[in-house]
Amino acid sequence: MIRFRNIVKSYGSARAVDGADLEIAPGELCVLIGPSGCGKSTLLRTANRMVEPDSGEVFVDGRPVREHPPEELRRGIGYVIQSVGLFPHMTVGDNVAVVPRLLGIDKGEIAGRVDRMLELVGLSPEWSSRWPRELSGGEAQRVGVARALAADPPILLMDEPFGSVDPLTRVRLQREFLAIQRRLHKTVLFVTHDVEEAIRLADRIAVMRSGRILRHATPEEFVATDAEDFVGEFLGLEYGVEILSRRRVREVLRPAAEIGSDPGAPSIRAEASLKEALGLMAARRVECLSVTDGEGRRAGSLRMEDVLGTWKACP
C-alpha cells in the first residue's frame, strides 16, 4: 500500500532522512520510532507531499504520489498531529465534515457521518455543536482522529498524536484507537517516540537513526535484540516485559478443572495483560495467580512458568 524507496531529504547541509527504504502492507499499521530528529516525521510526511524529498520516490497503490497533486492526494489519506489543528472557528461537527464536503459528498450524507465518526471515537452526536476551545486535551484528539476517519481514507498518517495529553488519557485513547484498528483495518504509519506505545499498538516496528531505519520488523522478533546495539539500546532492557503487553492471561491460563482451588491465589481478570499479570505477582511475592472471568467468576489459573513460557514462542 504504501512504499518508500531510497528517500533522501536534506535542510541545508543537514541530512533529515537518508537513504529509506521501508514498505508498509495493505491494513497494516507501522509505527516509526527512534530518537529526537532522526527523520521519523520528515519521512511520513512524504507521504502525502508535505515534505517533497531530494531524490527517492514514495509509492501508494504502487504509483508514485508525486503524479498527485498534493491537495488531491492529501484528501484521500487520513492525517494526525499531536497539536490536532482543530479549526478553532468551526465547530466539532464542521471540523470532522471539512475533508467529505471537499469532496463533494452529500449534506444528508456527511451529517450521518459526522455523528458516526464521532460514536466511533466514543464521543455521542450531541458532541458535534461544541466549539474546540471546549474540549480537553483528549476530546480534541478523539474529534481529531474522528476527522481523519471521516472521508474513509484507506491511509492514516499519525504523527504523535497522542503525545500531548497526561499518561492515562494516552493510554485509553490507544486502546480505542487499537479497537478502532481491528474493525476498520486502515494502512497506517505512526510516528512516536514511546517503546510502550509502539508496542502496544504495531504490527511491524520501523527503528530509525540519523534518517535511517534500521530494522524494521514485528514487535516480538525485537525480543532478541543484542542490547549492546543502537536498537536493543534505545527500546530498552525493559522490552522483554513490556511486549507481555501484548498477551491476554486468557491466552495462557490453565482452565480451573486442570488443577486444584488456591483460595489464597491473588486474583486477576482473564482479558489483563501478562505485563500486569508479571507486575501483581511480583507485588505480591506468588507464583500463581487465580483468573476470574467477566462477571467475576473463576475461569482458571495462572502460573509464572506461564507467563515466561510466552518468550519461548519469540524469535
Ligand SMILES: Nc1ncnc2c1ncn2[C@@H]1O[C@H](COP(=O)(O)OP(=O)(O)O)[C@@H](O)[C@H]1O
Contents of the next structure:
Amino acid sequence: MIRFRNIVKSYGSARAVDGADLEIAPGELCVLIGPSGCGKSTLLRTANRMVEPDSGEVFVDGRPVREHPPEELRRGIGYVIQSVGLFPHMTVGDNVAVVPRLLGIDKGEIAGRVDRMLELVGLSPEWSSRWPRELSGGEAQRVGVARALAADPPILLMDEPFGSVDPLTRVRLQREFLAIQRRLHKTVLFVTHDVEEAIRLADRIAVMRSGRILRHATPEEFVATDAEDFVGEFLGLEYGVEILSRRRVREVLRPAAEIGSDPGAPSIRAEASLKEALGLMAARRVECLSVTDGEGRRAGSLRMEDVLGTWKACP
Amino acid sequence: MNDASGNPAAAQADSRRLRAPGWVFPALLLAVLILSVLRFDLIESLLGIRARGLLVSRIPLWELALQHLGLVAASSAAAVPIALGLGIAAVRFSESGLRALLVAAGSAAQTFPSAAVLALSVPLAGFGFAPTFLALSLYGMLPVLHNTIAGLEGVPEAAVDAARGMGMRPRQVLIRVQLPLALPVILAGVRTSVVINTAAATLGAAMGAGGLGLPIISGIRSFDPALILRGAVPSALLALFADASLRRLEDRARRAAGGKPDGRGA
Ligand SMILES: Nc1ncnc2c1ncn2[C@@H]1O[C@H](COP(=O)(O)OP(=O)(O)O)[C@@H](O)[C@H]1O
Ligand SMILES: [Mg+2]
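Switch from the form predicted on its own to the form predicted together with the named molecule and give that structure.
What follows is the whole complex; the chain from before opens it.
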C-alpha cells in the first residue's frame, strides 16, 4: 500500500533521510519510532509530497507518488500533525469539512459526514459549531483526527499526533484511535518517539536512526532483540515488561476447573493486561493470582510462568 | 476557567452592559468633525480666539475638508491594493529576493521626510492634485506593505502546513487560511497608512492640491494661530475618526480570525 524505496533527502550537507526502505501493508498500522531528529517526519512527508526526496521513490498503491499532482495526492491521504493545525478562524465543523469541500462533495452530504466524524472521535454533533480556541488539547487532537478521516482516505499519515497532550489523555486517545482503526482498517504510518505508544498501537514497528530504518518487525519480534545493539538500547530493558500490555489475562489464564484454588491469592480481572498482572505480582510478592470475570466470579488463576511464557507463543 | 474572580460569565455580561457599543465613539467623532467644518466659528468662540482674516480663503472650510478627504481616499484606494499585492508577492516568492528588496526599500523610504517626498514629486507629476496624490500613495503603501508581510509571516506554521498537507493549492492556502488570519495585522497597517496620510495631506496645499493645509499655510504666513487651527482641528478630527472606525473593523477581523473570545458559538 505504501512503499518507500531507498529514500534520500538532504538539507544542505546534512542527510535527514539516508536511504530509508519501508513497506506498509494494506490495513496495517506501522509505527515509525526513533530518537528526535532521526528523519521520521521527513520520511513521512515524502509520502504526501510535502517533501520531495533527492532520490528514491515512494509508491502508494503501487504507483509512484510523483506521478500524482501533489494536491490531488494529498486529498486522498489523511494527515495529522502534533501541533494539530486546526484553522482558528473556522468552526470545528468547518475544519472537519475542509477536505470534503476541496473534493467538491455536496453540502448535505458534508453536513452528515461532519457529524459522523465527530461522533467517531467521541464528540457529539453540537461540537460542530464550537471554535478551536474553546477546545482542550485532547479535544483539539480528536478534531484533528476527525478532519483527517473526513474524506475517508484509505491512508493516514500521523506525525506524533498525541505528542502534545498530558499522559492520561494520551492513553485515552490511543485507546480510542485503536478502536477506530479496528473498525476502519486504514493503512497508517504513525510517527512517535514514545516506546510505550508504539507497543500499544503498532501492528509493526519500524525503528529509525540517522535517516535509516534499522529494523521493521512486529512488537513481539522485538522482544528477542539484543539489548546491546542500538535497537535494544533504544527500546530499553523495560520493553520486555511493556510488551505484556498487548495481551489480556484471559488469553493465558488456567481455567478454575483445571487446577485447584489458591486461597489467599490476590485477584485480578480477566480483562486486565499481563503487564498489570505482573505489576500486581511484583507488588504483592506472589507468583500466582486469582482471576475474576466481569461479574466478579472466579474464572481461574494466573501463574508467573504463564506470563513469562506468553510472547514465546506469539506469532 | 478562572473561578477566582467570581462567575466569569456574569462578569462578562456586566462588562458588556457597561461598555458602549463600538460605533458610538466613531459616530461622535464624525459629528464633531462635521460640526467643526460647518461652524468653525463655534469652536473659535469656545476657545476665545478669532482668525484675523487677512488671508482667509474664500473657499469655505467644508469644501477644503472634502478636497482633503478626496486626497486621502484616492491615495489610500491606490496604495492599499498595490501594497497588499506587493506584500503577498514578497512572502510568496521570498526566495527570489523580492521580499528583501521590498523590505529594504520600504525601510529606506520610511526614513525620508514626507515633506521632501511631496516636494520631489512635483518635478515628476507637475503641480496640483497629481503630485500630492502620487506622493501620498507611495508614502501610504509603506505601512500596508510592512504589515502585510508581517501578518502573513505571523500566520501559525501549523495552520499553513495542515492546509497544504490536506491538499489546498497555494492560492487556496492564501485565500482560505493565510489572508483571513493575517487580516487583523494588515488592517492595522491600513489604519496607520490612512492616519499618516490624513496628516501628510495638509502638505498638499503647498503643492497646489488644496485641502485643509490651505488655512494652515495661510496661518503660518500671516502669523495667525487661529487660522492654523482652522485647518489643523478638522484634519486631526478626520484622522481620529479614521483611526477609530478602522480600529473597529480591525477588532472585528481579529474576532473572525479566532483571536479573542466573543461568545460566538459558545
Ligand atoms: N525543512 C528543513 N530544513 C532544514 N533542515 C531540516 C528541515 N526539515 C528537517 N530538517 C533536519 O532534518 C533532520 C531530520 O528532521 P525530522 O525529519 O524532522 O526528524 P524527526 O521527525 O525524526 O524528529 C533534523 O536534523 C532536522 O533539523
Ligand atoms: Mg518530527
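Numbering follows the first chain given and starts at 1. Everything numeric here is computed off the predicted structure, so don't read it as measured data. C-alpha atoms forming the largest set that superposes within 1.5 Å between two forms make up the rigid core.
**Student:** When the rigid core is used for the superposition, does V17 move between these two forms (threshold: C-alpha shift of 2 Å or more)?
**Tutor:** Stays below the 2 Å threshold, so no.
**Student:** Superposing on the rigid core, is the CA of D54 displaced by 2 Å or more between these two forms?
**Tutor:** It does not reach a 2 Å shift.
**Student:** I want to check S41: does it shift between these two forms by 2 Å or more at the Cα, with the core superposed?
**Tutor:** False for S41: its C-alpha shift is below 2 Å.
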